[in-house]
Each structure stands twice: as C-alpha cells, then as structure tokens.
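Take a look at this one chain, the form predicted alone, written out in structure tokens.
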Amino acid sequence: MELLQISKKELLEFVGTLVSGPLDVFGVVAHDGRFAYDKLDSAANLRLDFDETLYSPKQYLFPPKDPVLSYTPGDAASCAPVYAEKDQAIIGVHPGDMAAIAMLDKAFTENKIDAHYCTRREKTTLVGIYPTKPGKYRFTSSMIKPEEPYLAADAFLIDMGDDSYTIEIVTDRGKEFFSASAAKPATADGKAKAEKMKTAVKDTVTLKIKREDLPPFLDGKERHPVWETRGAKCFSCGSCVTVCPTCYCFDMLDELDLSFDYGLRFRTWDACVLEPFAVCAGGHNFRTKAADRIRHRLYRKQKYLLEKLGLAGCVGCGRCKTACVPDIAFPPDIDDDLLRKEAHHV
C-alpha cells in the first residue's frame, strides 16, 4: 500500500480546489458543538478532529429520499430511471462507517444488482481518516475486522499528531484522487509512527462477546425476558436504526405533481422497529409487539447479516445509544442483560 506525507496545510489547500470544482464534496463541519457531515462551502470548514457524527455518510449514497423513476401519468412509455449524476467525494469516514459501507456494498450487490446504488457508488470517492478522539459510545474495534474498512476505502488519512497526515493509498481512484495534492512519498520512520498512529485512540466500550461468537450467542434466546423488558419503554419511534450507518430497509412511494403532467417514484428509508413496517396482505402485522422489533433488530445487527454477509450489521459507532431516549438499543447494554440473565439462571 502506497503510503504518502501531507501538511494539514496543504490537505486544506488541497481540499479549497476541490470545493471550487465541478466535484461536489462532503465533509465533517460543527453543528452547535456536535458534528455531521454536510456539503463543503469552504475548506475551513473541514473538521478531521470530530469524535463521532450526529449522522453517517451513507446518506449521500442511500439518501433517505432516492428518486428512482419518473413517469407522466397515463403514459406506461414515459417511465425513465433516474440515475444520480454528480461526481462526488466524502472526506472524514471513520474505519467503522467504512465498513458500514462495505456492507452497504454487498448488500445492493446480493443476488441483483441495484443499479441506482451502485451508480451513485461508483461516482464516489471515499476517503477515510482513523479516529482522532474517542467516541462516548464506540466499539468498533469488537465488531469490525481491521481489513473490512479497505473494502470500501479509496484512501485513508492518519493524523500524525503534528501538523502533517500520512495518506494510505489504498484504490486507483484514491492515487488519482491526491495526484494533484502537495503530497509526497512518506519517509520510512513516517510510514512506522503512521502503523502506531491508526490505533493511537482506543475504543470506550469493549463487547464482552467476539463477534464470531454473537451468533451461537443469540441461539435459542428469541423469548428471553430481556426483549420484553426493552419493549416496554421503547417508543417505536425509529431513532435507532435512522442514525444506523447499516441499514437499508425501504420503502418505494410515488409523488405526483399538482398539474398531474409529471410523476416521480422514490425510495424512502425505513425501519423494522417502526409498528407498521411488518404489515403485510391483509393487513397482517407480524411483529406487533415493540419487544418483538427490538429482538428482529438486534439479531439482524449481530447475527442475520453476519451469517448472511460475512459482515457485521453493526460496526460498534454507538449512535443508537446517543439517539434513543430511553436507552434501550444499545447492543452491549443488551447482550450484557443476555449474559447477566444467563448467569443467573444457571
């Protein structure tokens, strides 16, 4: 992996041509002392020293609102996919949401290809900068494989604790991306301080469990008292899985303009803790029950897409425990009431 040296200085000058340019590019900037990601007016904008975003960046290749076809009403022939058509370029993912991505990845890759995805995918750059502060809640170092960010990665930025990053060049598309940056190959003593650097801040909260293990864990536990406890305060809201940087549930809804000249068919995120999302003919819900939702999604997060993808459907961000108002959805909270709830019945 080719490894190069950069000022912050110059990552900023670098990124002030790229604002000013035809590519449309995102970064981390500070919202009333929190930070999310949003579209770059200015490189001085650019925070690389955030702990965790209000958000992830998968919005910008799932948006919650995708439009996918446009049609004229009355007019089988109108109808047109829609495809996304800016080039784009997302600065400041962490190792963790990288991973997401990756997952994202296979997901809309899985048996069919989803074509509105991937072209979106395939006009983004990513680039990836390893954590400068811990997060509150983060345990990415318990569900994510340290190769799985590189899945997804075009390159990554390590700070080195001065004033300089060292870029790990990790696609084609990530060399090109810096190959008209002041950066330059990286020293030897660099690229080793680098290696040290990537895991300098460590994770907050650590799972008791290993990840390879979780599934074997969740076995037999789909009535265990823990999911009705939960469910009793859940208020079904969705918080949990909208902050998700794993998720893909959707919904497809059509939008018709007033004059009924143009009509337009979108997918909108959605969410297996919300009541209506297992509605199904008839207006059979199969999942009634907030504790029945809560179990759905944390198997899915530990178990299904693990067993289904080969990665985690949670990557240990800790947003969902910042989101959720009672504080319920928190994946270690709840595999500690499991192994708490085991102990004690043995």
The other form holds:
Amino acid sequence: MELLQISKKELLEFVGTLVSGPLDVFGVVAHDGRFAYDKLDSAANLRLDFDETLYSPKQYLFPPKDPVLSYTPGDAASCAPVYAEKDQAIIGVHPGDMAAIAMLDKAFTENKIDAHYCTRREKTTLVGIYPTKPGKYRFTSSMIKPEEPYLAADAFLIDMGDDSYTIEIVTDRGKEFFSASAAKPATADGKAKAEKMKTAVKDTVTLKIKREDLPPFLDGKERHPVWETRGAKCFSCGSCVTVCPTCYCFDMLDELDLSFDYGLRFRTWDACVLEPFAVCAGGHNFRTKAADRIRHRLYRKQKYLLEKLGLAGCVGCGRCKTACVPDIAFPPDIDDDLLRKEAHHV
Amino acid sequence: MKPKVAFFDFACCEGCQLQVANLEEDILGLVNLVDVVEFREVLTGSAPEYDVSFIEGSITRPEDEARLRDIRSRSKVLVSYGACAATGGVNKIKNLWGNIDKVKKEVYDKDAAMPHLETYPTKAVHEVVKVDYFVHGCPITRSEFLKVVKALVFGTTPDIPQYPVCVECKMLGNECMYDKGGVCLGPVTRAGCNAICPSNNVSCEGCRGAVPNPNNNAMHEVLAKYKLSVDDIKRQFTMYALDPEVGK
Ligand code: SF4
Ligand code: SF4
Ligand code: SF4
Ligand code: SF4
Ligand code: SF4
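Structure of the form predicted in complex with its partner chain, please, following the form predicted alone?
Every chain and every other molecule in the complex is listed next, the one we just looked at coming first.
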C-alpha cells in the first residue's frame, strides 16, 4: 500500500478545492454538541476528531427515501429506472463504518446486482479516518477484522498526533483523488509511526465472546428468556435499525402525482423490529411479537450475516445504545444477559 | 364521473378543514379529481348522497350522533379526518376527569345546566358509526390528506403508517428529544406527519394517536434512563388523552 503524508492545513486546503468543485462532498461536522455527517459547504466545518456520529454514512449510499422508478399509470412502456447521477466523496469514515459499507457492498451484489445501490456506489469515493477519540460505546475491534475496512475504502487517513495525517492509498480511485493534493510520499519513520497510531485509541467496550464464536454461541438460544424480558420493554420504534451502519432492509412506496399523469416509486428504509415489517400477503404477520423481532435483529447482527457473507452485521459503533430510548438494544448488553442467564436456564 | 365528496364538522376547531381549504396550488388538482358538493368553509349547497364523506370533529351530544348516522346512511365511503374525529383528540381530555358534571361546572360554571350546553363524554367518529378510512393528526397533514384522496379515487387502499414517529424522525437525521432533555411520545405515536415536531425541536405530543399496539409499559425504562418523573410522562400524554400506564 502506498503511504503519503500531508499537513492538516494542506488537507483542509485540498478539501476546500473539492467543496467548490463539481463533487458532492460529505463529512462530519459539529452538531449541537455532538457530531453528524452533512454535506460540506466549507472545509472549515470538517471535523476529523469526532468520537461518534449520530447517524452512519450509509445514508449516502442507501438513502432513507430514494426514487428508483418513474412511470405513467397504465402505460407499462413508460417505466424507467431512476439512478443516482452525481459523483460524491465521503471524508472521515471510521473503520467500523467502512467495514459496514464492505458488508453492504456484498449484500447488494450477492446473487443479484442491485443496480441502484451499485450505481451510487461507483460514483462514491470513500476516505476513512482512524478514530482520534474513544467512542462512548465503541467495540469495533471485537466485531471486525483489521483488513475488512480496506474492502471498501479508497484511502484511509491516520492522525499522526502532530500537525499531519498519513494517507494510506488503497485503490486507484483513492490515488487519483489525492493526486491534486499537496500530499508527499511518507518517510520510513512516518510509516512505522502510522501503524502504531492506528491502534492508539482503544475501544471502550469489549465483547466477552470472540466474533467467530458468536454463531455457535447463539445456536439454540432462540427460546432464551432474555428475548421476552427485553421484548416487554421494546417500543418497536426502529431506532436501533435506522441508526445502524449495516442495516439495509427496505420497503417500496408509490407516489402518484395529483394529475395521475406520472408517478415515482421509492425505496424507503424499513426495519425488522417494526411491527408491520413481516406483514405479507393476506395480512398475515409472521413475527407479531416484539420478543421475536429483537431476537431476529440480534441474530442478524451476530450470526446470520456472519454465516452468509463472512462479514458481521454489527461493527460495534455503539449507536444503537444511544438511540434506543429504553436502552435494550445494545448487542454487548444482550450477550451479557445471555451469558449470565445461561447458568440458570440450561 | 367524478366522485361526489362532502365535508362535515362536529366538535372541533375547524383547523382541519382549513388545511384542506389551504391546499393552495393542489386545490385545483383536487377539484379535477373530485366534485366537492358540500363544504361549509368554502361553499354553500348540499346533495342527497355522497361517494365520500369527510368527517371532522368529535361527537359530544346526542343530536351529533343522529346527524352523523344520517350522513353515514347517505355516504358510500366515510373518512374520519383530524384527531378530533379519528381519536377524540383534545376533546377527550374531559373524559379523563371521570365525572361529566364536574367538567360542565368547570367550563360553564353557573350556566352549566342550560339545555344548549348539554354534553356527554367525547366519542371519536368510529365509536358511533363505521369508519372506512382515517386521516390522523391535529391538524391533518395536507400531503397525507391528498394521499388518501388519491388512493380512494384511484381505487387503492391508502397506505397509512402503522409504525411510530421515531422512524420518520430518524430518517430525517434528527437528534432525539430525549437526549436534549425532552419527553417525546414519538415511540408510541403513529407516524405520517414526517416527525414535524421533533424536526422543529418540539417533543411529540401524540396528536396522531397511538400505533396499533403501543408499548406504553416501556415508559418505565425511559423514566430510569433519562431520570424523568412519572408526572413528566403523564403530562405529555394528557394533551391527546393517551394512556401512559406509568403510574400503575
Ligand atoms: S448493532 Fe448497534 S453497535 Fe452494532 S453496528 Fe448496529 S448500531 Fe452499531
Ligand atoms: S430495541 Fe429499542 S430502538 Fe430497537 S425497536 Fe425496540 S425500543 Fe426501538
Ligand atoms: S384535529 Fe385539531 S386541528 Fe383538527 S379540528 Fe380537531 S382541534 Fe382542530
Ligand atoms: S425525538 Fe421523539 S420521535 Fe424522534 S427518535 Fe426521539 S423519541 Fe423518537
Ligand atoms: S410529531 Fe407527534 S405531535 Fe407532532 S404532528 Fe407528529 S404525531 Fe402530532
């Protein structure tokens, strides 16, 4: 991997030129005492020293409400797909969120290529950043392997703790992206230090079970009392899913113009923890209980996706811990319950 | 032929019909789709039968019930629109008092016994007659009203959200009101307003009524996590007479 170095001032100047160019540039900005991704209108707002953002960057690859088809009612020939048109860059993606995008890439391309996702994805440059501050509930190292973020990233920034960043160039797109910046090849000293700085900020939370042991650990725990206990406290509000960087379930929605002359079909976020999620033909709901829904969510996070895609459905960002109003959604807490209660119930 | 549509009001502030009258450029699109035959706020006249009747307001007197039954008998489809009609809305606060005479005394004082002020505990429209569709909210959301009209004219079932306000709130990227020290009813309230209150830094008061199976019991956890009192939660539930179940 090619390593470059750039001063913080030079990086901001470079982002400044990007922002005034044709690209949509997204990055982290301060937001009411917290941090959030937003479209950058000035490089000065960009914050790379964030702990954790309110929402994940998945919103730019898988928007909450995305038009996918336009049509005139009653005229099948009028149906035309709608694809993303603008090139975009996301600057400042933590390794966990980057691994989540690697997982989304797999999910949206396995078996059948999802053209809407892939079109937008191909127009996107992803620049990661290793955390410079601990996240309140981060446990990413328990959930991802260090190489997984590189399946999605075009480049990674490493804050060197002085006035500079090291840039790891991962793809040709990343190389091209930074070619217009003032970055220079990193020195041998710089390279050695960069490797250390990557792990300088430690996780706040550690999962008690190793990632590879999670699927067998969860085997046979489908009827464990923890689901009923936590389900009794669940609002089925969807927040644990909407804030999650890996969740990709969607629903389809038609909107017809008042003239009835044209309509748009949208893909909108859905969530397996919502009560109507599993309603199918005839109005049947095959997952009517909150307990079953939260169990399904955790199994997706820690078992099913690992087995299916080889990447975890949870990257340990900790957002669901903050977002769940009754605080029942955090995977490490649920695992603790499963471990603790195991003794009594097996 | 365009469907004949009529608008009626009972106990309410008429704010919801104002939302319809204020549809601005969409009003033209609307009258292209339907034939409005009765609408006190914007025209005079009446018709013997209606394809769709929109009912606004709560039922609070025996004579309301008779009038509503008559409208129902002359309507093919009946839509209950606005919180007053769809859930009882703010008018149901009086039901929380338990004793209707106490309510009358508080509101009308020495005139409480006058015959034209006769009132009984508030009923939502569907508690009196069969309702085919609902448009929720206090006031209604104009885009949702249009969605229902379009579906009825096009012959599909209007797709009214069965999930909580939090979904829309999160899709808009808001910071949670609980994290800002608020008490928000978003987790138990039916979505469809595009989370307009939390998006404007105001906690949801539940004007759209509860989701089909609200878990009010989970409010106990919320009390602990955000260090709130039972009164904080109860106060928030009072505006639209919802039941917090937290004091039990
Ligand atoms: S499950 Fe929770 S901690 Fe894991 S990735 Fe999703 S939001 Fe983050
Ligand atoms: S676990 Fe929490 S965030 Fe998820 S649906 Fe239930 S109450 Fe909402
Ligand atoms: S629902 Fe609200 S706005 Fe509509 S009539 Fe009743 S009080 Fe007025
Ligand atoms: S502000 Fe209210 S509606 Fe929004 S996520 Fe929080 S509880 Fe839900
Ligand atoms: S956020 Fe709550 S109170 Fe506000 S309009 Fe929506 S349902 Fe009504």
